[in-house]
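Below sits a lone chain in structure tokens, taken as the form predicted on its own.
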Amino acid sequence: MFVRTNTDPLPRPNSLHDFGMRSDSNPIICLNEFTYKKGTEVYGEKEPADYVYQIKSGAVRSYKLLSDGRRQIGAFHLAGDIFGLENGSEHRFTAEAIVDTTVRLIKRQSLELVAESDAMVARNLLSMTTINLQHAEDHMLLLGRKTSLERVAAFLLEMDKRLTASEVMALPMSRRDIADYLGLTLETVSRAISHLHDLGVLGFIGNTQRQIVLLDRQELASLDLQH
């Protein structure tokens, strides 16, 4: 699902180049920019997954809500990030912007054409398949951990690694959004970055508390078992 919220005309990206992907032959293909409102509905689950899907700016969750009602967030894409490229024919998950975002899109029917004649291509899906597997089995220890505060220090690393822009971390996502992340509760998550910022591994900067600067990045490395 996905609608245009901005009238005006937009520059339209038309390579694969564009779309962050390499290509011998660096293809001409059609590709489309929508911007998704705070809160909107990127795609849905099980809805047909015929677009792949590039965010140019800002930031997406892709979740599944169980039957009990509780949400379990599977990963969080930021700027730059490739997602939606699913191995059957609809999304398992649900998309949906944290913030104002902007993505690319690109038809997966396309993407798989020119990935038929264009070795380079073929292998930057192989690789976005690779990284996207390396994720699910990276998540799945996370959520298996003993205690909330290597779950905390892992995400924590994570988003370190990712948000590279400047020296602040600025969490695009809530405190409600990282337990659903960890499975943990929101009560947990905020004690565990308490607990963190009381032994001086971060700061803060800002009332909300999402504007992290880390301070000791090895005593946060020596609370995750696994890195």
Second form
Protein chains: 2
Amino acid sequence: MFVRTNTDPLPRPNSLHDFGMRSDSNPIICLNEFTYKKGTEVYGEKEPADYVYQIKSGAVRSYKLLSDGRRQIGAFHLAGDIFGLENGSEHRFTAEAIVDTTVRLIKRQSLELVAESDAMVARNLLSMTTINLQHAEDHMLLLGRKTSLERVAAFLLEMDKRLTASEVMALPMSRRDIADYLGLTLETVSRAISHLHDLGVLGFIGNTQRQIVLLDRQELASLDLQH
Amino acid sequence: MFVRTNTDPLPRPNSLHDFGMRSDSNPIICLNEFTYKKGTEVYGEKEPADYVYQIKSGAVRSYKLLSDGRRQIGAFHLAGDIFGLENGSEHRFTAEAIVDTTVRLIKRQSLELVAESDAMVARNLLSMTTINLQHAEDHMLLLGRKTSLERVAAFLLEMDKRLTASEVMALPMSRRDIADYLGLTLETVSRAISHLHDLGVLGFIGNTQRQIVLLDRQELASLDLQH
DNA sequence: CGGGGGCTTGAGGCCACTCAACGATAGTGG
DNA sequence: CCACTATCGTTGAGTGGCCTCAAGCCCCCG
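To test you: the structure above is the form predicted on its own. What is the structure of the form predicted in complex with the DNA?
And the full complex, kicking off with our chain again.
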């Protein structure tokens, strides 16, 4: 049986409470909500990192650009995810809303103050950074050594795991976003998905191509070579 | 002028003292030395992470394997570097000595105990994890979007920065190691280096091809596209 | 209905990979 | 000291996987 050992999650803080604090008992913590329209920037690379974000609904992409426009998306952030947490004072990615997205805001400064005295909060900050690190480590293997089909299969399995909405998987991101996440072109991604469709591994729902149902996770997992 | 902003280091713990503790004042901390022969394994992926290592002399590669043998090196560890620090209980890479390597050992458990009560130690643990994360983030951009020449140029600049021994850069790792770090084949790495040699950007010292002198860092930097 | 964005598909090209040969070096043992 | 071997690096020739360029379809939305 297939076991995805290296992505087994650590105990994962997935709400503000998991920082070890309650908003009502910590008036220092500023907890506002904000909504970003599709395509708008949440923050830019090298901007001061004053806030940490948790997605209430929607989806966000974090990316770096080369000077000639080549883009590498480092991560997608979905409902429940916390992002924008930096240790330095600046953001190291640009973050954009993929669709209309509502987030909760936490002032970074107040988080750091609490972490100073509360070991549990400090441990959770470390734990979240570690989760990001693990994801980046696995993604390096994908980008450096996997074929286009293996990358797309890995992507679909990752999204299947994280978008546990229902039977069908409603991808918020475009083929271009997927391509820039996987280090491919959008055409190559499209061809790989078509190929998987022909193999009977997945099917489409409706007349948009972003609603995907995985028909054979076993087969998909065998296409994404593991370590 | 060229500024490599995204790799500007955070305040970097580069000795055991930087954990915020002194070995003499903390008898809990076990501080042994050990030497690994060239090519031997320091630890394997998924082994329990009981120790943290600091390199006294030598060099180490950390890598993941796919089941068919494809290898992705995630990082090289050089003299002074600390590696093997995990948040979970298991190592996520295999670590091997590239050359004969002497390390200092720190018991992980004692580190965690101290971090529990000492906020400064905790902060330094987080800071080290963040440095690893930043490196992985930059490396994703390289693996996903850079050409072979850009990758090799970036690699030489990184090593130039970290192997500040002298005028000449004595690479401890083989072309195959470099290739597996950059997501290329060893032939492509060799061709890129030969090309840079022909351009007059670098020269060889002696009759081994691992002693390299960078003749034109400016030119090299312009070949490695920035963001 | 017209326009635009997103997706697919085809044709051709190119960059990196594969396969192979060769030279140089270091280590080994006679 | 000299074979002998294994390892490492370079270089060439040819292949192939992914990219580039292009056309066309579908759907959404004004």
